[in-house]
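Next up is one chain by itself, shown in structure tokens, the form predicted alone.
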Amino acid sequence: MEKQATRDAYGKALVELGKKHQDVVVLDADLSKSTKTADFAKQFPERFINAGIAEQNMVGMAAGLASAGKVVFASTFAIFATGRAFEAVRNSVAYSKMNVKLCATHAGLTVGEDGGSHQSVEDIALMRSVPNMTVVVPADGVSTARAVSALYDMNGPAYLRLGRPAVPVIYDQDSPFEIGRANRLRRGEDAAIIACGVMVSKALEAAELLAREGIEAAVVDMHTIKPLDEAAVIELARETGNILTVEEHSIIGGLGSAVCETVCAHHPVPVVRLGVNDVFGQSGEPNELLEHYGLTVEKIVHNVRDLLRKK
């Protein structure tokens, strides 16, 4: 299966966006080779600014450029974009409704050997809590490119969560992508699996294994965490009577929390959240870390079986 890192797709998509739109400006906090904004810098040096290791300043600069009519894509690692620069993101960008797209790479456990200090498992929760902020977590390279284009067309603040390692490409070039609208990748009436980011391909693989046991599980790519596609969640709750959420993020405040809030308010059914269980990450190979924290195909299958027994 073809694989591509979402950060690589982001770098390529920025270049294409820059060719089409002269108002696109890209900022980076001295990590352009890692975030892949170096591709844009090479093509359009006059529209690229390296803010240095000063994430708060980068966000402030982005807000200033946006106030002058530019569409700004600002990048660094997720842990710095959402943690170190949180107050600047909140007050300079979101509070003021500036047209800044915070595109953060190296999110989640799959940063790998950099360890717990660099593995952001709280970033979705932080950005989701900020008013006026759109939160998007693409599953592969194709949807990342679509997301970049869609975020340009959308006026206002946004957080795009991107990863370090190559992940399976699950979409083709004609696949739909709309901010705020989930993509149903597989139908099924026995159980519903709602996933985002790197866990979408694993959810699909798990559904294939479950089908061999006669269990038909629906799989949904909830690429937009905010605004959440509540209609899709409610429809799944009604169709299957149970939901499993899967994310490379803390079970507190992320996709699982958003789905639970919707289900509780509109159509209560059992929901199990599979994610990082309120702990920090640690150093290790990406796949080893996913295994250690239970973010595997086997765990998805196990949790679906368990939900069906309770059902």
Contents of the next structure:
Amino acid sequence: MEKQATRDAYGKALVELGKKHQDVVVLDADLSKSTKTADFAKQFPERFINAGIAEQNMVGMAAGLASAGKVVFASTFAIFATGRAFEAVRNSVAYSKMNVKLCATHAGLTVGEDGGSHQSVEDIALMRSVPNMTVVVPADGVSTARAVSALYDMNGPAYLRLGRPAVPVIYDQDSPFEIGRANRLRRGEDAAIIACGVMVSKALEAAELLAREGIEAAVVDMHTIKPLDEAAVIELARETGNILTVEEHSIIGGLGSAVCETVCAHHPVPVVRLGVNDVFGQSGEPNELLEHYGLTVEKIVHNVRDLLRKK
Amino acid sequence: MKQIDQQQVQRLKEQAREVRRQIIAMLGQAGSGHTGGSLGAADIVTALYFWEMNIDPQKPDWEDRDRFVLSKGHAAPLLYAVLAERGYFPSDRLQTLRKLGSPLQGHPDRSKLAGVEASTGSLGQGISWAVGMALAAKMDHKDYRVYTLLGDGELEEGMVWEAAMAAAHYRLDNLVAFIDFNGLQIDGPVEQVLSPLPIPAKFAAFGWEVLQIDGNDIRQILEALNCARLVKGKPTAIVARTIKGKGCSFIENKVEWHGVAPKGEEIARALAELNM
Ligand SMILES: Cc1ncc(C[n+]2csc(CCOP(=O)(O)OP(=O)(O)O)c2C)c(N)n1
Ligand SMILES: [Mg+2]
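Can you swap the form predicted alone for the form predicted in complex with its partner chain?
All chains and molecules follow, beginning with the one already shown.
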């Protein structure tokens, strides 16, 4: 199976965007080789600004550039983009609806060996809680590229959550991708699995295994966490009567919480949230960590079976 | 004020060399991590733990101990090597660096390893911890001293200057900050990425006593530490010129060696050079 890191796809997509549009400006905070904005920097040095190791200033400058008509893509690791710079994102970017796309890489546990200090498992929660913010968590390289151009076309602040390791490519070039519109990847009446990011391909694998047991699980790629495709969630709740959410993020405040909020308000059904259980990460190999924190195909299968038993 | 004799200087040089060997071995085993910034600052951290600081490895929680905060937390292998050599934990644990379940996290975690004073890794935050510790010493009328080590790239963080302002404002003469002035960060030389220069003038303007030394010269490090003890009413910044990757010729001064570990042949070559 073909694999690509979403950060690699981001770097390539930025270069394409830069060729097409003169108003694209890219900012980074001394991590351009890791975030892959280095490719853009090389091609368009006059439209690349290295903020140095100063994330708050990077975000503040992004707001200023955006106010002068630039479409700003600002990148660093997710922990620093959403954590260190949070209040600048809120007050300088979101509050004034500045056209800034905060594109953060190295999100979640799959940062790996750098350890818990660098593994953001609360960034979706932070960004989702801010008014005016669009939050996108692509599952693979193809949808990352689509997201980058969709974010350019959309006026206003957005957060794009990208990862470090290579992940399976699940989309074709001509698959539909629309911000705010969930992608239903598999039909099924017994249960619904709603996933985002690196967990989408695992959800697909799990559904495959479940099908062998005669359990038909729907799989949805909820790439846009905000605005959430509420209609899709409610439809799934009606069709299957139970939902499993899966994310490489804390179970507090992320995809699972968003789904619960919608289901609670419109069509209450049992929801189980699979994610990081209100703990910090630690050093380890990316896959080892996903295993350790229970973010595996087996755990998805197990949780769907459990849900059905309680039905 | 401590007497500095040639024998001691020699002993510390040997100790720093051993620390560098441990760093290479540890990183080689881990397969990832920050080599350049760990090697470059080895003389400074060795001098602190083996000469300057009033500590007891058997009692890491002793309340009157001097404190060291590794503000440039990515140099964790250096801190771990020094702590192990100093007897805080058995050195065979160094082999677990960055492995699942290890107390030796990719960046220092004070809740996992005794001897680590502050959990760092997010640049700019360690110096604030150090200021807090120095404030606590003043509040409690204790005479322990607080040391911290920052990267020159790290100086680009605004938080560093917020801490610098606070340290001078509260007249923290029990605080010493080393600046590991190796001229490099991740995306290139600091002067090209976002210049933090001139460093000494900045700290002086913020109200600090400033000393400038060769940070790979043990004698100069000890002399600066002695000087800092004489400073009253303000914190001291020791701007230490270093060579990133010092001790391994093929790593020295190479920006690409910031965040990669030596592999195979490289490990053998680095160790051979350090054994010479
Ligand atoms: C707040 C924050 N932003 C970014 C990083 C990623 N990072 C780790 S090391 C580093 C470069 C540090 O350069 P410098 O301070 O000069 O350290 P040294 O050269 O001594 O290794 C960066 C940007 C980080 N750890 N923390
Ligand atoms: Mg440096």
